[in-house]
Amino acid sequence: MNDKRVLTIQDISCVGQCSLTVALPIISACGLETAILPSAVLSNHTGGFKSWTFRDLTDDMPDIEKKWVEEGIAFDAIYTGYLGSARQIDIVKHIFQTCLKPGGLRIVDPAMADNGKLYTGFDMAFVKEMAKLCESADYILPNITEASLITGIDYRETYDEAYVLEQAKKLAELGPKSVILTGISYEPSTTGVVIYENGKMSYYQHYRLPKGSHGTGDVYASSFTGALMHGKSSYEAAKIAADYTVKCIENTVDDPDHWYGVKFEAVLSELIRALN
C-alpha cells in the first residue's frame, strides 16, 4: 500500500484540463493522497479561449502555509506548476523549507513558456526568479523554451544533440539531482525527453503526432511524479509519463472539438497499468 503524500502547487483553471484540473486527479489515479494549494483561479486557461477572468491568490498561500504547520501536516513530494506571480517563488521555497519531510522530494516545472514565447503576463523579472526555484528543486521539467529563458542560452527551433547538451549541462549546475527536458525532437517524425543525471545525458524518443494540445506539459509533469512517487527510475517515471501522454493525444486527436486539453480520464487505466 502506498501512503505517501504529494501536495502540488500551481492554478486551477476550471475549464481546460491543465494545471490542477489535471494533477489532483492523475496524481490520485497513481494512488498517492494529493493535497492542493492554488496559485491563482482562472476562468479557462489562456491558450486559445478569447478571454478569461484572473484570482491571484498570492496573499492567501501564506496563510494556508501557516496552518499546515501548525497542525503538523507534512509531504512525501511537493510538484509546482504555473505560479501567478514572482511573489509566489518565495512562498514556495519556504513551503519546501516547512512543509515538506525529511528526504521529500521537490519537483519543478518551470510552466512559463513554449514555442520560444513566454505564456501571458510573464517577463524575464519572473523568468530570474524561476531559476531560483530550479536552484531549489531535486527534479526540474523544463522545455527547450523554458531551458533557454533560464540558462540565457539562444532559442533555436532546431538543434542537435550538443545543443540540448549544453542545455542540460547549465540547468544542472543549478543544483538539481537530475534535469527532464521535455518536447526534444532532433527530426520532425520523432520527439522525445531527455535525462541528464550524474554527469550523464539518456534520451527516451517516441513518435511524434501531427497534432500538439494544450496541456500535456502538465499531463506530463503529474505522471512523472506519479511515476517516480512510487519508486520508478528518473528515467523510469519519464518514459512512462512520456508514454501516458501520447496516449492522451491519442485519445483526443480525432476530435477537432477538443482542441482545449486532451481526453487523459479516459486512458488513466494505461498510466495504472505501468506504474504496477
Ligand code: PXL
Contents of the next structure:
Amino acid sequence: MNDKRVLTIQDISCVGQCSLTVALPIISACGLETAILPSAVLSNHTGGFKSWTFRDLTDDMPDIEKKWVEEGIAFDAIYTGYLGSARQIDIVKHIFQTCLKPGGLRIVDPAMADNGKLYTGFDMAFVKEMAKLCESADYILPNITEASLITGIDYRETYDEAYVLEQAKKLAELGPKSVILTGISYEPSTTGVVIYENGKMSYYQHYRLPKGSHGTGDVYASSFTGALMHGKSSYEAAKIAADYTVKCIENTVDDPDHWYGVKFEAVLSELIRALN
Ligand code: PXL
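Following the display of the form predicted alone, present the structure of the form predicted together with this ligand.
The next block holds the full complex; its first chain is the one shown before.
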C-alpha cells in the first residue's frame, strides 16, 4: 500500500488544463493523497487567451499554513509550480520547513517562462526569488528558458551537450540533489530530458511531435512527482513522465480546437500502467 501524501502549490487556472487542474488529477491517479495550496485563481491561463482574471492568494497562504501546523499536518513531498507573486517564495520556503515530514521531498518546477520568454506578469525580480526557491529544493525541473534565466547563461534555441552540461552544473551549484532539464533537443526530430545527479549527466531521448502544446510542463512535473513517490529513481521517473507527456500530446495533436492544453485524462491509464 502506498499511503504517501503530497502537497502541490500552484495556481488554479479554472479553464485551460494546466497547474492544479492537471496536478491534482494526475498525482491522485498515481494513488497518492494530494493536498493543494492554490497560489492564485485565474479565469484561465495566460498563454494564448485574450485576457484573464487574477486573484492573488499570497495573503491567505500563511494563515492556511498556520492551521496545518496547529493540526500537525505534514507531507511526504511538496511540489511547487506556478506561483502568484515574488512574495510567495519566502512563504513556500517556510512551508518546506514547517509542513514537510523528515526526509520529505521538495520538488520545484520554476514555471515562469518558455520559448525564450517570461510568462506575462513575471519579471527579473521574480526570477531572482525563484532561483532562491531552487536553492531549497531536492529536485528542480526547469526547461531551457527557465534554466537560462536562473543561471544567467545566454538562452539559445540551438545548442550542444556542452551548453546543456554548463547549464546543469550551474543549476546543481544552487544546491538541489537532482536537476531535470526538460525539452532538451539536439536535432529537430527528437527531444528529451536531461537528468544531472551526483555530477553525472544522463539523457532520455524520445521523438518530438511537430506541435508543442500548452500545459505539458505541468503534466510532466506532476507525473514525475507521482513516479518519484512510487519509489522510482530520478531517471526512471523522468522517463515515465516523458513517455506519458508524449502520449498526452499524441492524444491532442489532431484536434485543432484543443490549442489551450493537452487531453491528459484519456491516457491516464498509460501512466498508471508504467508505475506498476
Ligand atoms: O503551465 C504553466 C502556467 C501555469 N499557470 C498559469 C499560466 C501558465 C503558463 O502560461 O499562465 C496561470
